[in-house]
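Here we start with a single chain on its own, the form predicted on its own, put down as structure tokens.
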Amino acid sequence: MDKGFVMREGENGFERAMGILEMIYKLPDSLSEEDVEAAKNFVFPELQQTVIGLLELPADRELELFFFRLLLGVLKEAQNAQAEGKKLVFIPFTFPPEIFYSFDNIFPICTEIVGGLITNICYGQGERFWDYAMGMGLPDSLCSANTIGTMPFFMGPGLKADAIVYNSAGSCNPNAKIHAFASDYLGIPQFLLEKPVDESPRGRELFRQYLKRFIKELEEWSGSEMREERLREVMKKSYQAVELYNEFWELKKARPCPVPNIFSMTLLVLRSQLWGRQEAVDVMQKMVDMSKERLRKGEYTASEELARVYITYIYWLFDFYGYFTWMEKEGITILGDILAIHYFPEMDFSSKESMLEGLADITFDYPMTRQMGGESISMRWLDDIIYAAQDLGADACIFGGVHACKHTLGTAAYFRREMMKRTGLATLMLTGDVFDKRHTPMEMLQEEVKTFVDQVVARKKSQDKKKAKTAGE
């Protein structure tokens, strides 16, 4: 193999990032250390990264391999779905992934789990994926996220979508562009889900009507009905992995945290790409079974847990070691992002109507679409974050994200300071890109995170525990 990972004649970058990731199959189920170090020389050093991040300490090793297998698997279903008949339709990190598992002849895509996929595997990351998308002249006020994500299909050769959909306009416009754009360049049909910043009752029965008018303008283009008893499948296997979200959720809540950190990137990946199917049920299962382990075993990486942090916008998902790892080895605990906070309806599985109905609230509800497409981005932003934080015992916040997002770019003091006042928990302000390392490098972000910690959270406990002990004489 090429140690370089070169792009390769015919192959555009979802396919290549899918070749190289093909070498899991290669490693055995139960990894040694020296089975890690060998995997980690084998690949150049940008996917060092990836591979330690995913495979160096011993509690993640597993889940992450079992994960990386089955989602290599969809990928593929993905890639071979127009050979059997089926289309291919590519969807936003805003939208939940059921909706097209539903249909028999539908086959979704993520363009951010594609960005993602090539970010963390391809030789140069999402960068000259990023590159020619500013060498066609596209502003640079776009998310790199979805940029990188659809940017390979443009170059071509390769893998093309058959229709391409967003919800996102109001909650992430730089998606809903980049979406639309290749649209028109791709020369293929969108399909568009709107949102009222109504949050009454109104609002949200004038959103079911339009979940309820996509759904026919999908059955119309595809030729086939989305039928209730496949409706129920999925929905069934949907609400499984819900059950173990909720187990999960709880699970985060002990001190010190038995889940690992990159369970979260984990969790994301499954939300956007694989919830629905039985994939995502299995991955949870796990998940939920070696933090139960670890919780009874009082297992924890570092020595101790110094800092509970709460993300209050998006990982950094570019260097999965550099982020993930590195803060659980300084014991730093990782409790979750925005796309982390889901609210999930009773469902009643009794008829299409009452599923479709449940279906329309997550939707309405779904990370960043519930925030910023809210009546009040900063107000509903906030809210979310508060309750997210106190539930699962925070001890600070830290905000970071996309150079393109100016929804939250334009709350962030107003959010930091409203946080500070109504929890008492500081927010670390950092600027930088979830997948472009140009912004601000890993080893920069690691140095802001460990001033913070060291010098406002430990400080804070420190003071917090005086106080206490004074009370308490």
Given for the second form:
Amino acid sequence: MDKGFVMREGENGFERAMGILEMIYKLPDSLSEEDVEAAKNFVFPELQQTVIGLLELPADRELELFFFRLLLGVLKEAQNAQAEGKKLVFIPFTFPPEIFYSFDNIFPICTEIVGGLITNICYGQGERFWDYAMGMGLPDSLCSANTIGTMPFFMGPGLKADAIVYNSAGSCNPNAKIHAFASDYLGIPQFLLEKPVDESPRGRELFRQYLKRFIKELEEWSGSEMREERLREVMKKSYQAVELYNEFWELKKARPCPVPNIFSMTLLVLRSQLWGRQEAVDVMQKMVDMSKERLRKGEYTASEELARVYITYIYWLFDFYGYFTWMEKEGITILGDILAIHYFPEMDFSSKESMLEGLADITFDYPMTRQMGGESISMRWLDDIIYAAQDLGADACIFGGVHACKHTLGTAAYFRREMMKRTGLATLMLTGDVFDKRHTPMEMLQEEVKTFVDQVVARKKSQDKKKAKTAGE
Amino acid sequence: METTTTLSRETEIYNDYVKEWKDKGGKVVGYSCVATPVELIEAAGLLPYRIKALGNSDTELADGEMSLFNCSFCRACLQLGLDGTYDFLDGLIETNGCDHLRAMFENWQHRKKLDCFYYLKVPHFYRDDSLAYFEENLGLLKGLLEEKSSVKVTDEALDEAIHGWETVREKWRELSALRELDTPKVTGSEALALEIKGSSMLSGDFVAMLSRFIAERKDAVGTKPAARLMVCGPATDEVEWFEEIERLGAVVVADVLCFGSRAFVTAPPASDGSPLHRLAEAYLSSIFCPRMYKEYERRRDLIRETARRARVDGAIYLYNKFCDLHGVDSVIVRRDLEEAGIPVLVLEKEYSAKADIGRVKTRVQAFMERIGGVA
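Form predicted on its own already given; the form predicted together with the partner chain follows:
Then the entire complex follows, led off by the chain already shown.
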């Protein structure tokens, strides 16, 4: 296929992806199997995996159509933000977007989420953006999530941010470095919020101080104060979604799990880009309602739930169908990944000060920041995954990361041993990439997952059953 | 250029100097990052020892803990920690230098469970609030060192250690001046070898070694190099890389390396305030490492100024595979140096991979041809 078909001269990835996403508006609310087949055949092969990943299963179809329409509306707002006098800032997926929505004149774009979406939609997917980065001389050991996530904004004219912010200095070097690099390359200011690798009260106190200073810097730069009323409004919306998040978490405990796999990916996008807005509340509400309904009806996609797995690091996102849908059809439930574990403190809405303190704690304990920026990466990571895996009743764990995740890869052996020792849960170590399928093709990952489930998880479950039966006799 | 008797290349991790110190009942504290104030360790009557691997290429045990996507230098150091080579250490100080380093220390501690282990939290920017926090951390480290050494670190003792290490830095500047001459009297490989030896010495002995070396070289006749090179990058203790480059006729007349000149750019502590405060300020304001954020301009200026002072013909940015900090920085450093008229060769390599030497030599030869030096 001619590249020009999807990326025209003078157009960048963001605009192109928006153009393709516009098609969602043209689809009817209720799609038949034939409609899905037609939609699939209408697009180029790589986009087909995205389309069927979102639309093939009836529950996914209903939710994702609803969600993408809302998301598209928000992205259009981003597109028009500067014309309306707002400042557009790039943020990483380790940062709560509600901080930025609390400003009257700042609009956040999460680079990994929006950039990732673009790569999944555009021809050539993540690879073309990765190759562009390599062409700039960047090292191939960087993280594809951040590198590919920022590249669509480097290529050609189009959406240009006014500033870039990041907070992973010292917890994820590739993430922090690529965001600092983007600041230099795009010639825009950078704002850094550092999290001290210190979990003592002093560390938290210092972080609160850092956050306030960070907000002050944003206020000075943007020329507007973070108003208490607006902050309250945003935080209330945020906590409406938090309540639904808690319900969502509880629903995942049921066997078989009533929550479709792809909802986990949807949660990630909501949290990273839309939290603090009505859209996040609406989508969370729908996910909870649909899951409850599935629970009531006892619905599960496969004939049996063979395994419930917790992803110890991150999902791979270059092929929604091959990852989320395939596992679901195979009877493998994805319970979550590290980005799904949130700690929301009790929020005191009474004053700006009290809300900022709560916001500081949310940011301090934000997924990845909390673990990789912890005093001990391995211990904090292990404790949190053990909590999630046990609370949700996982049968096994799967490590998925990127070759750039030096922090986790550097302690993964310890993690795996301790996980087995403390919980009896086996961990499958997979090497792959979030957005670049050339690293390990999806078929290979599927084969490894299937073998692991068949030979380790299913066998262990059957042995446990036998043991229980013998003990009963 | 003849090498002096004082300059046999270090080959032993547990070298004679350290053995002698231990035989006398002395204790040794290991550290890895130049953000660790060695003055504090010395003032507590302990010997600071900078962790190195001295070209060790065996990483079998470390590979069981860290992945092959982790820096091979950190894996090589971990290997020596796990196989018992570093068992002479009485304590270890971790720093949050980079992801690889943190993983190295965590695995080391999980396996060895050292009784004296301290995590020195070094902020990623230099600001009043980060300085205050760093000073607090140094205070905690001081307390631990006092407890383990049973020696009270008085202000006087700390001042004395500060003075001792200031003298080391002065001597290093003298040594650097001999490297930077039109006909250098000291080569890059010799300077690196000296730094590696000195990184497991007390300041007084390090000064004495540098003084002897400088005295021997001061009146020597230097050689005009085919090319004057500067090497930038992270920590490397591989003197053989420098030797190979210099065998081609070039001289590494300057460097901005972590084992190397960057370890000596710490600002002189201010004259007012407590010694601990002055030490905190001097260190935090002088970390010219890509692990510091929003400070690129300062790093760039240091590199450009070093290149200008040494009148280099070209620069080599040399770093180990998977080093994200230097990998990303190398892109903009190259751009900025080339804009300033200094050609740059970026080289990515594995630590202690002998197989890489041939490839690297070929590229350096080609680079020398490009900049007008004949290899």
